[in-house]
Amino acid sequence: MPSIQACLFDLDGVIVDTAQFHYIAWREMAQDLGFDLTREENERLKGISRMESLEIVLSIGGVTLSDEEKLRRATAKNARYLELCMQMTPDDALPGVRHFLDELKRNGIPSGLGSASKNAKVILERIDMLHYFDTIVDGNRITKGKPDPQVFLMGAADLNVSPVHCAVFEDAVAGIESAKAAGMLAVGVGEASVLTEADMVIAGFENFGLPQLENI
């Protein structure tokens, strides 16, 4: 593979780990319109942008709302997601990925954010690690979601490196086909049996580091 010489990161499940409290704030919104989101259900939302997780949590409860009221909803939603990580502490970061991100400063190599979130600057400025992104690629500067690469090669366009020089960590399917798509290193953060399309898949951050991104 050509070197590696910058690293583009999903934020959700990757960086921090928010999926409960999406879960969380969906679900409230599903029983308020008379039905139950199971967890399994909710695992159809990772990675898509919430109109679109709104559609498929309605089409699940059988749900037709107008489009002034799934407006409401949604924003309500975001309302709720957001007063739930408002308790989020640095701590919060996931296991490992603070050391790799300093590793990736030490030896040069800029980092990108790349998320369907538009929470994603607030989120990283609660668990203290905004510092850490050259650039930040969200669901507000975004008009295609994943698994369209726009959100990649927008962040190697940031960072003025070739696609074919990136690597991106993503814990989700639709994550991998947008890396892939862009032309990217895409390196699974999960479980193998699930990200099957990925170049490598990690448990973690934990005992990673750069030689093992370069000897993928």
Given for the second form:
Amino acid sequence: MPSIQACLFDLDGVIVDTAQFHYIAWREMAQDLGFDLTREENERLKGISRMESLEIVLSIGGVTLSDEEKLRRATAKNARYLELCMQMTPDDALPGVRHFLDELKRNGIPSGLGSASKNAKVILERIDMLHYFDTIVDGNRITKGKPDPQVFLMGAADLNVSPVHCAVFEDAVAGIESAKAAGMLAVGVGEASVLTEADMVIAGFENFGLPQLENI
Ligand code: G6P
Ligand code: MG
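Go ahead and give the structure of the form predicted together with ligand G6P, now that the form predicted alone is out.
The next block holds the full complex; its first chain is the one shown before.
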């Protein structure tokens, strides 16, 4: 039996590049509140829940809001984010990821989604990829966000696979921490200089498949 018996995927930045839309929507909110949000600052929001992201953005601008106003701003940001996401088509899946998910299916290795996003299902439907996942653990199910291991442990439990036999694909530092805390193999998707705690870092899924995964 191969040592990897299930693969768990983050959504934003791994399956599809929605980070750009999160950035635009948060930046517009910041500008409306009188400050700017840089791309570098936006990196801190990757893998972090909506309300926690809002707190980070407000702290960057040194802005204090009432709880009611925070909720209103987060709701408006999400509406804008979803409006931007509606531009996406199935072609927006990141290169090679569909091919890899097909390879897993052919080999009987289940796939799960592990994302902090409450929009995960809508986005997967939009790019016509919902059917690839045997389980979806998203922001509506978890009570503790990344870097807590909960999201990936729930995915492993759903798939009935021991955490030591799971591989996680993640583009966020908080997500790699979460995978390692769950006792799983952590594959970073992005830059090795950023994802320093990952067991292996790949630039993307082109030229990546099961043989490479089993060689880690
Ligand atoms: C992902 C993204 C984060 C985002 C979070 C919540 O983890 O990387 O940038 O804040 O999901 O997304 P949501 O769609 O629920 O606002
Ligand atoms: Mg991500």
